[in-house]
Amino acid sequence: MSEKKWLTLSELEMTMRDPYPGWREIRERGPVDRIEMPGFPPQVRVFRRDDAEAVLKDEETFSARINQESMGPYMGTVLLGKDGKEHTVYRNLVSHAFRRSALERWEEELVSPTIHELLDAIAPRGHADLVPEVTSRYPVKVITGLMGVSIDDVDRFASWAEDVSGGPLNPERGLASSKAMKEYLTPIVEDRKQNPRDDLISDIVTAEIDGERLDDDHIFGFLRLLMPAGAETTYRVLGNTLLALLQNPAALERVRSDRSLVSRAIEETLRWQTSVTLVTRVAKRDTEIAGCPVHAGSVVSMMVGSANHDEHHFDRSDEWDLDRPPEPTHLSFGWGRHLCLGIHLARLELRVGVNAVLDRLPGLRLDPSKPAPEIRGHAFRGPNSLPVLFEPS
């Protein structure tokens, strides 16, 4: 196990731009490294795919409750912070809302109309920046639509969700926005309790299994989590996918001609540039990872972005390859009991989004007069700008 040193500002900038070379060096030195900071529990980072998968599966040794400790003050009780039977009961109660029939209805009534409405605004122009105008707005509008948020309040609600997600960095704003979100959602939740409809919140508030139902803390915790978990991650992956295609014009034309390749392009992007690069647990007892000792109370971070580039599993792992075999799978949606609850909604939004962009923006290409777009970030990665040209329609 290697010890981690502090980064210089130039090294930090390079890491934000492209952390993968550094992660490769760490994988070559050993399976994990350790970060020690005075006043904080030791942190162990896991860089190889097999080790990351093993930790994510081992709920007896590694607990997800650290997520409740960090986000609970701002979100309330969250699924991400539960273990064992408690997690199973909670997940079963909310998973019904994401059933196949609901996804099919959402695609027709909400997801597809949302992306086409955004594309309507840019299609006649022949140029756009897809991140601020399309990709960053699309999943936000879908999630707020599922929650019954008025279209006039979407931006305000999204801002609250961003503050809640960043609560540990700015507690005052996080707590204020958490309170505002609950006040906004309370009349919607109370109405659905009395007058259930065929929608997501009705499914959540009326769900019952073996006499178990969600109390208000669980309901509002789930709703506060839904926006950052479902919107930010999806919009970044959509931007990453479009950029991968735009940087590979031959692949773009193949996907445009054969739409069965859309899902393959999305899955390869999830592996190549996942939007969320790490997942955190805490060791419940003294243990080891790949032969390296880990003490009870240590924070254990699975570096998912690194695991998805593990050269022992993925040939030419730093390359985006439309023809990459589907096995082994990436870890971008997690693994085991904590596999992302919204995995099917995310894939639906990505598939519908990519297809709509290809349908509505013929001749799509990067704008050579603008700075070349970059995927940036460490914990969350995606392009901040995606300037393109296309044939007006």
Ligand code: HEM
Second form
Amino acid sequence: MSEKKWLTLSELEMTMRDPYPGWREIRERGPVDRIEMPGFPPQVRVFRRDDAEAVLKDEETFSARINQESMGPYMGTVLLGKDGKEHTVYRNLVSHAFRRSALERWEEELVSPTIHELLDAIAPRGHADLVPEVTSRYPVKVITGLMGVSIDDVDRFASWAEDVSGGPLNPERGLASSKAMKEYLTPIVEDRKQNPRDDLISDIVTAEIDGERLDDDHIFGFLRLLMPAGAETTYRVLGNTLLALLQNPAALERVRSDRSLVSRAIEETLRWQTSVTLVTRVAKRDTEIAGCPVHAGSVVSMMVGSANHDEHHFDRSDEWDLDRPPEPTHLSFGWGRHLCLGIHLARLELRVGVNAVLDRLPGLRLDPSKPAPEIRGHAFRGPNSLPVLFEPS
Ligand code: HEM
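Next up, the form predicted together with ligand HEM. The previous block was the form predicted on its own.
Okay, now the whole complex, with that chain kicking things off.
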């Protein structure tokens, strides 16, 4: 196991730009590394795909409660922070809201109209920056739409959600926005309890299994998690997919003329440059990972981005390849008990989003007069800007 104290500023800058070469070096040295910081529990980072999958499957040894500790003060009781039976009951109660028939309705009534409305605003112009104008707004509008937030309040709601996720860094703002979010959602939740309709909040508040229902702490904990879990994660992968296609014009043309390739482009992008690069657990007891000792209480981070580039599973793993075989799968939606609950919604938004961009923006290409876009970020990765040209329509 390699040990280090902490990243220097220049190392941090490098990992923001492109952590993959550094992760490759670590994978070559050994399966895990350990970071020690005074006053914090030791952190063990897991870099290889099989080890990451094994930890995520081993609930007896590794707990997700660390997610409750970091998010709980701002979000309430979160699904991501539960283990065992408590998680099963909570997940069963919320998962019905994400059933296939609901997704089909959302596609028609919300997802497709949302992306087309965003594209309506730029299509006649012939040029745009797709991140601020389209991709970063799209999943936020979908999730707020699902929660019954009025169109006029989307920006306000999104900014509360951002403060809530940033709570550990700015607790005062995080708590104030958490309260504001709850106050906003309370009348909607109360209304759906009395007059359930065919919508997400009604499904959540009326769900009942073996006489069990969610209490308000779980209801608001779930609703506060949805934006951080579903917005930036999805819009960054959409940006990464569009960038991969724009940087590979031959692949872009293939996908444009054969739309059955859209899903392949999305899955390969999820592997090549996922938005969420790590997921975290805590060791419940002294144990080992791939023969390396791990003490009880250690924070264990599965470096999902690194696992997706593990050369034992993926040939030429740093390359984006539209023809890569679908197996083995990436770990971008996690694995096991906490596998992303929004996996089908995310894939739906990405598929509808890429198809709409291809339909509405003919001749799409990068704008050569603007700086070349870069995928950046550590925990969340994607381009902040995608300047493009296309034929106005
Ligand atoms: C490309 C987009 C997305 C990515 C890459 C992603 C990634 C992930 C990952 C890695 C996990 C597991 C975390 C862990 O094990 O600690 C997770 C869980 C979760 N995701 Fe996603 N996610 C995406 C989109 C969404 C969307 C659209 C929603 C809903 C609107 C969503 C809701 C959730 C929820 C509720 C969980 C917790 C599941 C549980 O604890 O049982 N995600 N996601």
